[in-house]
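Quick heads-up: it's one chain on its own, the form predicted alone, in structure tokens.
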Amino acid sequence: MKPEDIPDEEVDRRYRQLDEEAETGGYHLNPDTAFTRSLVRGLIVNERRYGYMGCPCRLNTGNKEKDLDIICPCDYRDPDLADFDACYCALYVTEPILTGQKELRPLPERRPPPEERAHLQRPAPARLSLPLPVLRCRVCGYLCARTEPPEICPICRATKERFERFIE
């Protein structure tokens, strides 16, 4: 699948969807429409190739479990926005970049290299006596007390696979 094989109408639909979701969640898409459309096209290509919207600016393995941290919106979006006013691929930007008050600049990759990711271990959950487990969205930090994660995070729109058990 090549990016140029994606019909413009499909790119337009996904662009509008992502823009609406971003604005509803307090985020903004990059104001450079041509650049943003190329990223959207890359997301669609990756979704068709792998079955998920892997970041178009990173190498996806095709293994959803290994790529969970880079499925858009990626785990690094919010820290990148806080520190650099844009996410790594610059799909999402802050208000100062959207309005031209700040200039978009390249930013360092936050994602650890594969050999470090393989050895990352999440801290053991705290031991509390709760009637339900507390689940955390790995993208935005949203917490909920439920037996199963929501299908879609109400804050950042990440899918249920992006949730982890935070407290049992």
Given for the second form:
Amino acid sequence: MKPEDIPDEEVDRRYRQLDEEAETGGYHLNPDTAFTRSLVRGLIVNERRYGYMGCPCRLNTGNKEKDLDIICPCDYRDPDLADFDACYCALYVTEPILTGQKELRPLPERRPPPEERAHLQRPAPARLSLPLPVLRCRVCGYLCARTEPPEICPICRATKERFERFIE
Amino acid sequence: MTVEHVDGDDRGDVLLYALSTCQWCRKTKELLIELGVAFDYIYVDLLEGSELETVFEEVKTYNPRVSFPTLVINGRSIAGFQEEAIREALGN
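The form predicted together with its partner chain is what I need now, so please give it after the form predicted alone.
Below is the whole assembly, all chains and molecules, this chain first.
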């Protein structure tokens, strides 16, 4: 499966869908449409290859659990938007880039190296004896008090496996 | 090994580890073409099995984060599309 195997119409459809979803959640796609179309094409390729929408600028393994942090939108998008005005692959950008007040620059990789990732400990939830646990979306920080996460994060559309127990 | 070659001026060993889906990788490749440099490139995401493992370990020796693009110019590695650093390393 190569980028050129994906029909243009499919790329356009997905582009429009991602753009609508981004704007609804307060995010913006990169206004460089040629660049962004190519990234969307890459996302579709990865979805076909691996069964999930892995970052087009990172090497995916085909093991969903191992790649959970780089499924688009990745765990690193929001910190990168805050620090560099774009996510690592530059699919998502901030308002200043969208409006041309800032220039898009390539940014460094924030994802820890493979060895560190293997030993990464997730922080334990804080204990407050609340009537319901508070769950947190690792992608955008959305919090909700319920026993199970929503199917899809209402803010960033990350899937339920991206949620962690934040307070219990 | 799936190494592609692009003809151009000989500036020594220039090898680009890239992903076929990555736009910063594409920009790096286009810059090398624009500079008229002879280089090799490997689309690491198109490799499989032991070939992928070998190349993965190879990239790690140059760039422990194993991020893409990783460009190796005469033994010196540049991670990411760093246009100025690439031009400088190639003497442009």
